[in-house]
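In the block that follows, a single chain appears as C-alpha cells, in the form predicted alone.
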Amino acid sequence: MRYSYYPGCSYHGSAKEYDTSTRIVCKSLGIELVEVSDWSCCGATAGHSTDDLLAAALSGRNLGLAEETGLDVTASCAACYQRLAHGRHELTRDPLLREKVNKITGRPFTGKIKVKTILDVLLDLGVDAISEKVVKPLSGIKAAAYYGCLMVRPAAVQADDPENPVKIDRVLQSVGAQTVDWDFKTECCGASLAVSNEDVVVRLTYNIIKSAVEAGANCLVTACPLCHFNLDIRQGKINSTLGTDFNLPVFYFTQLVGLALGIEGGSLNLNSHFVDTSSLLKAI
C-alpha cells in the first residue's frame, strides 16, 4: 500500500508527535508514505475564510503536487484533510474554477486522485491485519475517542458519520483498547478561537473533558492537532479557573497504535504532552 503524504505545517512544531507516530506506525504496518514534494500550507484555519479563490488555490497547488506521484493522498491532520478534500470537491465539480486555479498555481490538477484521512488508510488495510501485528494489547486503556468538527463536516467531504463516528473507535479496538460511549465526541473544542477568546475555549474543553471522565474514560484520543492541543494544554487553566482536578491524558490515536505494535514510547514522543502520560502507560 502506497500513498502520497501531506504532512502540514503543525507537524514541524505543536503536532510533531502526530507526524512521528503516523510515519512509524505506517512503516510498521507495511504502508509506504511518499511525502508530497515542496508542499505548502493548505489554508487551515484562516486562509479559507478570507477568499474562496485563495482557498481553492492553496488546496489545488498541493493536490497538483500530490497527483504528480500518481498516488492517492492522505493527510492525518483533520484540518488538512478537510481543506484538501474540500478543495478536490470544488475543483472536480467546477471545471472553470479548476482551470483558473491551475493557471495560478502552475501545478495542474485533474482530479484523478482521492484524498483520505490516515484513519481510512489504516482501515483500508483492515482491522484484522492491524490486530495481527499487535504485541502489546492495550487492555488498560478506556478511551474516549474524540472526533471534533473537521472530519465529519461538511457533508460533501465528511469522513465518518456526523452524529456517531466510529473509525477511531474501530482502530483502537483492533489493538485491544476499550472505547467508551459518550456524548461529546463531535462537539467543537473551540479550535483557534483560543487565540482571541480563551474563556470560550476553556468552557468548551471543560464540557468535553467532563463528559469523557463521566463516561469512565482514562484518556482522550483524537486525530486532530488543534483538538489535541486545546484538550491537553487547557486542563491546567480549567482546573485553576473552574475548580476541577482534571488530569486526563490526551493521545493521538497513532501513538496508542504504535504502543500496541511494540514501538517504544520515546519514539512516539509520549513524553512531550502537557498532561503526564506515564501513570496511564504503566497500566498497559
The other form holds:
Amino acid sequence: MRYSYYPGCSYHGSAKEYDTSTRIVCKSLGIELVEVSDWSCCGATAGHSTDDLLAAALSGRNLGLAEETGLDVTASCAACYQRLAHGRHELTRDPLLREKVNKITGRPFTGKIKVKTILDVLLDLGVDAISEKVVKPLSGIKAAAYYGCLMVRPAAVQADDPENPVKIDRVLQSVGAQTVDWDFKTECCGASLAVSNEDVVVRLTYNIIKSAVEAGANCLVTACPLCHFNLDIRQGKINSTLGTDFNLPVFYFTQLVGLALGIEGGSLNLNSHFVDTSSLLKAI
Amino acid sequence: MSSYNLTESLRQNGEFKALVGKLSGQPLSQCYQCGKCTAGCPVSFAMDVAPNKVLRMAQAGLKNEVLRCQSIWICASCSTCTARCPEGVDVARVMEVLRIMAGKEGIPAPGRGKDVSIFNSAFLRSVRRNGRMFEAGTMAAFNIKSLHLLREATTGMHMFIKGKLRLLPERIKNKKEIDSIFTAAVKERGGEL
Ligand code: SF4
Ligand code: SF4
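So that was the form predicted alone. Now I'd like the form predicted together with its partner chain, please.
Everything in the complex follows now, all chains and molecules, and the chain you saw is the first one.
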C-alpha cells in the first residue's frame, strides 16, 4: 500500500517522535509513505480562526501537491488531518471556491484523492495483518486511548464515532495491549489555548488524566501532537498548580505499535517524553 | 435626551443575523435555546457569554455585543457543541464566523481573548515568513507581543533537553506560493489578516 504523507510543522520539533515512529511502523508493515514534496503549514486553528479563504488555500496547496503523487494522503498529526480533510470537504462541495483556490495556489486540486488518518491507514491493513507481525505483545500495557477532538469532529471529517471512538483501542488490542473503558476519550484538551490561557488547559488536562488514572490505566495513548504536548509536557505544570502527583506516561499509538513490532526504542524516540516511560516499558 | 430609532435598529439587527447566517451557512433561527451546546462545552467555565447565549445574541442581531465577547475567542473549536446540537446547528462554525468578523472589523479581542488573538497572529506571521510554522519563533513573537516574557520557558527548556526544540526555521522551496495565498486573502478581505 502506498500513500502520500503530510508530516506537519511539529514533525522536526515538539512531535518528532510521532513522525519518526509513524514512518518506521509503516515501513515495517509494508506501507510506503511518500512525503508530499514542499508541503506547507496547514494553517491550523490560527488559519481557520482568521480567514476562510486563507484556510481553504493553505489546505488547497497541500492537497494539490499531494494529488500530484496520485496517492491518497495521510497525516499523522490529527490537527493537520482535520485541516486537510476539511479543506477537501469544502473544495469538493463548492466548485467555485475550488476554482478560486486552485488559481491562487497554482497547485490544482480536483478532489481525486482522499484524506485519511494514519490510524485508518493501519486499520485498512486489517488487525490480523498487524497482529501477525507482533514479536513482543504489549501485555503489561493498560491504556486509556485518548482521541481528543480533531479526528472525530465535526461530521464532515470524522474518522471515528464522535462520542465513543474505538480505532486506537482496536489497534492497541491488535498488538496485545489492554485498553480501559473511560469517560474522557473525546473531551477536549484545550489545544493551542495552552499558550494563551494555560489555566484553562491545566483544568481540562487534569480532568482527562484523573479519569484515565481512575479507570485503572497505566498510560495514555494519543494520535495528536497537541494532545500529547498538553498531557505530557504539561503534566508537571498540572502537578505544581493543583498539587497532584500524576506520573502517567503518554504515548503516541505508533510508538507502542512499533515496540510490539520489535522496533528498537531509540528509533521510536521513547525517551523524549516529559513523563518517564522507562519503568512502564520494563514491565511489558 | 437622545432619540432612538427603533425601526433602524431592528433593520440593522436583522441584517447582522442574515450575514452571520450566510457566512456560517447555519440556520440560526433553528436554535431553540435548549442549552445542550453549553452543557457539553469544555471551556464554558472560562467564557463570559455561554455558547447558547452567543447563538441567541446572533439570532437577535446584537452585533456590537456579540463581536465584543471573550467567548468567541476562547472557544477551542472542539466542535462538541456541533456534534450534540439537536437542531443540527454547527455552533463551532458560528463561533468561528463571529471571530473572523470581529477580526475583520478590527475589534480588539477582550479579556481572555486578547492572548488568543496575539497567538493566532504570531502563528500566521511565522507561516507567512517561512511557509511552515516555526515553533520557537512563534513562541518568542507571542511572548514579546503579549508581554509574557517567560511564558513557556520551562516547556521550552524541556524541549531543548529532549532535542525537540528546533532553533532555526525551515523554509519551503516555493515560498512564492505562500506569498500569493496571503496576498489573495488580504486582498479579498480588504485589510490585513
Ligand atoms: S444545542 Fe443547538 S439548539 Fe440547543 S441551544 Fe445550542 S445551538 Fe441552540
Ligand atoms: S467548539 Fe467552542 S463553543 Fe463549541 S463546545 Fe467547543 S469550545 Fe465550546
